[in-house]
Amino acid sequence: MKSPRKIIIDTDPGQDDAVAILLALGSPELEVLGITAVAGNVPLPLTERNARTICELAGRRDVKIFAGCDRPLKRKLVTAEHVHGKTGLDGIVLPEPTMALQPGHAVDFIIETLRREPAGSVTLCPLGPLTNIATALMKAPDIAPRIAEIVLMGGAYFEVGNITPAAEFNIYVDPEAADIVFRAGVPLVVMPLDVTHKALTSRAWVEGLRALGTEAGRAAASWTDFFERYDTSKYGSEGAPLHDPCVIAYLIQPDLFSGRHIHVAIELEGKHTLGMTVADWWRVTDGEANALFIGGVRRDAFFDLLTERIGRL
């Protein structure tokens, strides 16, 4: 077996947030070098505690948990509590986490990390606002070429905006970092809203989680539960798309996914568009291609990874 691909997880969590994480930690060819926290589904002291009660859960105790950036690069933080709860992994109640935060900034971590490492050996996974994965490319513009790829989930094209008529909530909350990620000549792959609507849970899966009779099984069917409610409502389909796993499971499994390489540029300025990702999916335009942007997955089989690989946490 070849060696684990090495990464680090950007994160607001978030109950899709917290799925991806368990993903990660629950397959062998991924190596989480670690977490970094960053403000976004809720603000940074959540979203850090989350991610240790996330690998406490997963007994992990050994992975390097950082917070990072607490707001935005210019703008006011916006929220989705509406979305996951005022503790941002509302659904089920676990004991408050012991394992202690990292000393030192998450930006310093994901740049020392990177200079350390050989170049080319470390994928960025960002599951949040681009705060931190900006500041970073900013602080230490010799990272970008040792940086392996960048595969996050944020952006819309053909399903629009889920926090405006135009922007997903991630690009939304922090259009300049994005703008600057987006730019930065690094290989990127993103996960918009046109695939994650596709990967729609269902009750039977969520189910099946919970007969795993796991404690990592019951947390995250309670949390899929949790933000199905909103989801479906919202969109009137029969389950919650899980956004944040497709990150994860495209490293352990690309074939999962199809897309097309093509020129995605951030609304800065729009009254109505801000945060939009303004993807050139029909090539109209002769921007060079600076994203694979995915558009289609395998539901079931993506669905199939996730129990199996949460199922051995």
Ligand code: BDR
Second form
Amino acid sequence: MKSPRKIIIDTDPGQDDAVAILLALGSPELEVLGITAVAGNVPLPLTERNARTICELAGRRDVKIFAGCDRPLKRKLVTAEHVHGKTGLDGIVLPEPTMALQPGHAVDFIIETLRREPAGSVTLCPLGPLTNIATALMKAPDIAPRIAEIVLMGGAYFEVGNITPAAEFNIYVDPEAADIVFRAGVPLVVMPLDVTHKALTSRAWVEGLRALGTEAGRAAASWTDFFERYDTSKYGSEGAPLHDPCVIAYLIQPDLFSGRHIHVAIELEGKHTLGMTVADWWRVTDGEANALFIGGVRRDAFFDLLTERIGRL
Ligand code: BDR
Ligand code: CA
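Which structure goes with the form predicted together with the ligand, now that we have seen the form predicted alone?
Let us now look at the entire complex, which starts with that chain.
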């Protein structure tokens, strides 16, 4: 087997972030060098705590977890307790984590890791607002050409917005950070709502997870149940979109997904459209492609992968 792909997961857990982290930890194709927490779905003290809870649940107290930026670059933090609950991980009560947070700032960990590891060997996987990643790129511009790829969840084109009519949450919370990342010249793969709204859970899938009979399976099922209540009432769909696991699934099995190499710009000024990902899907400008913007997923295979990998934990 090929040596595992080295990744850093930058995250604001979040139930769907949690499922993404479990997927990564259950997958031998990936080596999680560290998890960096950022403020997003809930404030930083909760996102870093939740990251530790998830790793303990997976029996992986060895994973390095760092706390990062506690607010967006220029704006007041917007959170999403209305989706994720007060703790960010509502749905099941888990023990207070005891594994320690690493000393040092997440941004420095990202910079030091990219400088230490061979150029082109580390992939960044942002699952929340892009504050940590943009701060690292501003503080140490030399890291940009060393990043293998950034595979992120954020944005939308056909599905437009979920936190405002025009913007997706991760990009809306810190649009200036997103702008820096989208213009950094780093290979970018974007999982927008256009694809994650096709990665809809089903009752049978959730019950299958529960039937695994493991702690990880039970927790993932309970998180999904909690998360679903918001989305099913909002969208009238059968299940909930599992946004963030799309990022990790792409790293393991890219052929599950389809998309287009296009130019994507971040709206920083619009009165009604702040944080919109203006995606040139129809290639109507000569803007140079800066992202692989994903639009399709093979849903059944995606969910089979999740069950199989979470089942290994
Ligand atoms: C994104 O926002 C968060 O609430 C989810 O964790 C996901 O990263 C979806 O818009
Ligand atoms: Ca997230």
